[in-house]
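Single chain ahead, written as structure tokens, the form predicted alone.
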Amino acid sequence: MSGTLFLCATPIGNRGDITERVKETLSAADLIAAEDTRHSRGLLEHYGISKPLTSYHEHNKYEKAEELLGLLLEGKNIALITDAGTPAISDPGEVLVRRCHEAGVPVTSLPGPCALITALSLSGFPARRFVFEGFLPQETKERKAVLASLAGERRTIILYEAPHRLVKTLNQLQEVLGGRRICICRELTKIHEEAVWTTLPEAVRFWTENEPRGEYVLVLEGLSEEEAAAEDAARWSGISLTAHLQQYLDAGLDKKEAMKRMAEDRGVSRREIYQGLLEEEKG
């Protein structure tokens, strides 16, 4: 029979967060995979646990997934964690997991600290739909791409920053997002804990003025249905009524159906659309 992988959640600041369990079954593993080592070892000695440690990180997520998977077929249990957090939430972690997925290897996943929701609960925007988009690409054109998409998105975005590009991401999210409301959590569960709520233009003035420190996580506030409906209004109104429908008889809908999505972004009713249709045709 196959071993285990363990997902283990470790904290991302206060030691103090841990949970017994996670705690107990990095103590029971054959072997600990972790992002780095160094890094780790600090935080296990900190538990008394000692455990041989191997490194598992985005550099070699491939090569080391199969290596981890042959272990685990051979009956090892293994514990796999972060530097901080949740492993496989923006973390090379996922691999691993698929590949035992795959193979058949039982996961489990010990829940626990996660930057990602912390900043969500603190900072008071609406959490019941929310989209997390991790660090944003690096590669200009993918970076540009994922951006506009956020423009018009109605839901909570959370992402993270590493000091040294906050301020260019600032910059980058004002030209897209403009005035939005932003929750910037820096530090979260260390002694300099800091939850500051405040715009993107804000944003950008105090942080091009002073030297950000530490690891950001970022809470926009989405789209609200009056500024998503202005949004959709002016987007309609340079394409003419014929144009609309074609569209969407081009996805494959027909036109009834068709008919009542265009009032539905025109803000009209489908009688409006009607007329407005046989107008532009006698036209």
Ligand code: SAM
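Numbering follows the first chain given and starts at 1. Given the structure is predicted, the values throughout are model-derived calculations rather than measurements. If you superpose the two forms and keep the largest set of C-alpha atoms that fall within 1.5 Å, you have the rigid core. First, how it differs from the form predicted in complex with the named molecule.
- After superposing the rigid core, the Cα of Gly252 is displaced by 2 Å or more between these two forms.
- Put the two forms on the same core and the Cα of Asp265 is off by 2 Å or more between these two forms.
- Remark: with the core as the superposition reference, the CA shift of Gln275 between these two forms reaches 2 Å or more.
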Given for the second form:
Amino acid sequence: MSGTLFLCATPIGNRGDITERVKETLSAADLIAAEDTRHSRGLLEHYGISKPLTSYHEHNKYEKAEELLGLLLEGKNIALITDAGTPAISDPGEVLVRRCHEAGVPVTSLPGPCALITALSLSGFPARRFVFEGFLPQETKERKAVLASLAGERRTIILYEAPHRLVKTLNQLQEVLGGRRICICRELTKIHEEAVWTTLPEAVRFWTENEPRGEYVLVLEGLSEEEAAAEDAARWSGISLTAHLQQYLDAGLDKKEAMKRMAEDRGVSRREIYQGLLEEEKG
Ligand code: SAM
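Moving on from the form predicted alone, please list the structure of the form predicted in complex with the named molecule.
What follows is the whole complex; the chain from before opens it.
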């Protein structure tokens, strides 16, 4: 019988934010795998938990996942914690979780703090549909592609960022999202917790003049329905109605359905589409 991997969410700042079940699980585990063992030892001591610790971090995650998997297959119960929050969310946890699933080792996740959820709930921005991008990629081409994909995003957008990259990221976000509203959450649950509701240009101005310090979550409003409709209309105004129709016919739609979609795309009535097509036909 193999052991179980317990994903234990730990505080993102305030040490009061830990569940009873996480403390019990950490106390009962055979081994605790932690991102930074020195940091985690301090945290565990605070709760009176003394257990063997082993390091599992970004730079050893592939080899170490195999080693931990071996122990789990031998029947050891392992608790995984990271420096902050929920394991596997923008940290090395996901590699070990995936390997456990592949090897048929049971995994269970004990919910608790998570910076993105804390920031989203605080922002007041629409939370029914949101997209979490974690840290933007560092590689230029990949980063540009992700930024470009955010331009038409209607859902609330959440990003993580380190203080030394904050200004660069805000600048690049402004290039694609313009004057969009943003809620910048800093040092959540800590003494210097702060949430600022502003716009991207204002945020660039402020943090260029004031050195960013601490940990940040950026919550951005998605494109509003009106902005999205205006963008759609602008996009379609560049192509003729006949070409627009042909795109849908090529995709296999019948003429009636194609004209219905065209009317939606352009924000006009079906009658206008019909008459416009007739006029284009007449030349
Ligand atoms: N697993 C974590 C979670 O559940 O949120 C995230 C780990 S990720 C390596 C660390 C990033 O999360 C930080 O760079 C910051 O963007 C965000 N973060 C973590 N704690 C935070 C806090 N107290 N306030 C604001 N952001 C925080």
